[in-house]
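There is one chain below, alone, in structure tokens, taken in the form predicted on its own.
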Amino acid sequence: MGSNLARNLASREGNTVAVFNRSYEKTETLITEHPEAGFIATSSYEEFAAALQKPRTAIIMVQAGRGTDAVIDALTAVFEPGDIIVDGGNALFTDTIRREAAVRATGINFVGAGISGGEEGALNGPSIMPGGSAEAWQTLGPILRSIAAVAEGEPCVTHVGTDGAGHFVKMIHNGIEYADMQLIAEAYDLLRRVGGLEPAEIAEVFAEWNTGELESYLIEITAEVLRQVDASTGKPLVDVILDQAGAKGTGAWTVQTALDLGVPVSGIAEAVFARSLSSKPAQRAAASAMPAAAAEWAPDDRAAFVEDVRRALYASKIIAYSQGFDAIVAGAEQYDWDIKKGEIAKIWRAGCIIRAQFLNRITEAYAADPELVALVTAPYFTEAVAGALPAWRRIVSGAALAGIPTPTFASSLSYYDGLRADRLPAALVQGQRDFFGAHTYKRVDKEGTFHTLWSGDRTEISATDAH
């Protein structure tokens, strides 16, 4: 991804790119394979710094963690005040906050930039989410605009906010990506196990869905994966791939951060847990003989069933994005970032993994109401979910009765029902908390905070809030 990003930069008129890798062999390979890029090869940090025009701009593309800190320390030693160091890896945003403060003390600008699109996006135009100072953005903005993906004439990059804001938004992007991928996988599973469709047939279903409101990169590539036939066995490739999904950690970070912020991201969490469950072969083998007590599910009308799955997928996808933007709003409040939600949706329209047609609708929703309390409550999305609701309920209930796991479909529907409920059983939970821990409660009929003397005469007294 780093070499492709360097090639992207070098391909833009007026750019000359210096490259450095701790293994000079890799640098030589890049230079040899891509002479058209006109790279300046360097073999030391000092040589790399000397090759750059001032104010220098260096983009780091290394694995997150101690390696990133080592490269930052080395660059700081050879850079000068006013220069810019950009971390384009998937760093944890709190690490970026720490690094930005440390580097800023030297007079050098540090920018944590989320870059989405994988190797192809890095080469042809990624979606870029930079944080950092306004001063750094003045220099960096034109450079990043020149290499970013373009959607409807606009480059998919914006200054997200200070210090760790860029990496925070990229983290949430990846969390939504987890949910989106798991939802698609559950839709595939239903179409195959209940609908009786073969992978090649399901590929055509997804290709058709990609012409409508579900149009997205992930739907597009799903059709391609399902069409692929394994050369050695002649079977669909999906049937010879081990059903254990890997993860790089950004999904887990999203869920952990949301817990800290007190934001429910249940669809994203279930997607993360689904990957974890898939990667527990010993447990799954031990449980394989456990009773299912499942009812047979054989829809009379296959076309109607396929449409129900499509609608359930779309409604659940809306919830995933709504929860993701809730986390962005909460993060912005917690860390004092001025994140413009509509601009984030715009830069996700091309280049990134979760690029999708309905991102324009998200931009429109926040343009109409910048203080929107939840994305799903915007008129367009409320109407879309209402239209999908009967199908969504049929799919989730049918899957439960048939013993087919649909964790993200089900949790998304449960979240929706919880969000719209007039009253939740949390009142009982609060009563329980007061009973065993004197955590107090509030009442619906008068102001104040109260506690019942459960171990005494059970009278109610005024109390100090102990939530």
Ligand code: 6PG
Given for the second form:
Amino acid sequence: MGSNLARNLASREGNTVAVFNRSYEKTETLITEHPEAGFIATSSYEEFAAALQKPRTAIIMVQAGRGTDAVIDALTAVFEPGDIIVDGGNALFTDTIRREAAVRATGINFVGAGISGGEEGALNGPSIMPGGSAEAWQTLGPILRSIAAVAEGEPCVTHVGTDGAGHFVKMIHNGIEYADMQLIAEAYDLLRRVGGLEPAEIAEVFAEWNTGELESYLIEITAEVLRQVDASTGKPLVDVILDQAGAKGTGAWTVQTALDLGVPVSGIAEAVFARSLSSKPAQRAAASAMPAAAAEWAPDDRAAFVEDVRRALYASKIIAYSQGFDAIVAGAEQYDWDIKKGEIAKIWRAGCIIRAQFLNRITEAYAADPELVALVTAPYFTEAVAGALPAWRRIVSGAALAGIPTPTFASSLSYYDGLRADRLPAALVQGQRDFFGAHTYKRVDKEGTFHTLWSGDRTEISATDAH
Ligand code: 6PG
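Can you swap the form predicted on its own for the form predicted in complex with the named molecule?
Next comes the full complex, this chain leading.
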């Protein structure tokens, strides 16, 4: 990804890019393979710093973790106040907050920038989510704008907020990516197991869906994956790929952070857990003989069933984005970032993995009401979910009866029903908490905090008398 980003930078008018890798061999290979880029090869940090115009800008692309700290230290030693160090990896935003403060103390700017789009995006135009200071953005903005993807004439980059804001938003992007992928996988599973469609046929269904409101990069590539036939066995490739999903951690970070912030990102969490469950072969083998007590599900009208799955997917996707944006709002409040939600939706329209037509609707929703309390409550999304509801319920209940796991479809529907409920059984939870821990409760009919004397005469007292 780093070399592709460097090639992207070098291809822009007026740019000369110096490159450095700890292994000089890799640098040489890059230079030899891409003479058109006109790279300046450097073999030490000193040489690299000397090759750059001031104020210097360096973009680090290394595996997130301790390696990043080592590179930052090395660059800080050879850079000068006013220079800029950009970390373009998938760093944990709290690391970025820490690094930004430490580097800023030297007078050098540090910018944590989320970069999405994989290797191809890095080369042809990624979606970029930079944090860091406004001062650094002055210099960095034009550079990043020149290499970013373009959506409807606008570059997919904006100054997200200070210090770790960029990496925070990239983390949420990845959380949504996990949910989106799992939702598509559940739709595929239903189309195959209930609809009786073969992978190549499902590829056609996805290609068709990609022409409507579900249009997105992930739907598009899913069709490609499902069309692929394995050369050695002649089977659909998807049938010979081991069904254990990997993860590098950004989805788990999203969920851990959301737990800390108290934001229910249940769809994203289920997507992370679905990968974890898939990767437990011993447990799966041990459980494989357990009873299903499942009913056969054979819809009479296959086309209607396919349409139900599409609607359930769309509604669940709206929930995943709504939850992701809730996490952004909570993060912005907690860390004091001025994040413009509509701008984030805009820069996700092209270049990144979750790019989708539907992001325009999110931008419109936040433009109409910047203080929107939950994306799903915006008129467009409320209407979209309402239209999908009967289908969504048929799919989730049908899958439960048939014994087909749909963790993200089901949890998203449950979240929706929870959110719209007049009364929740949380009242009973409060009663239980008060019973065993005197944790007190509030009442619907009067002000104050109360406790029932559960082990005494069970009268209610004001919480000031409770312990
Ligand atoms: C992107 C991707 C990219 C990547 C992650 C997630 O935006 O370009 O999100 O960052 O695919 O590494 O990978 P895992 O699925 O392995 O966690």
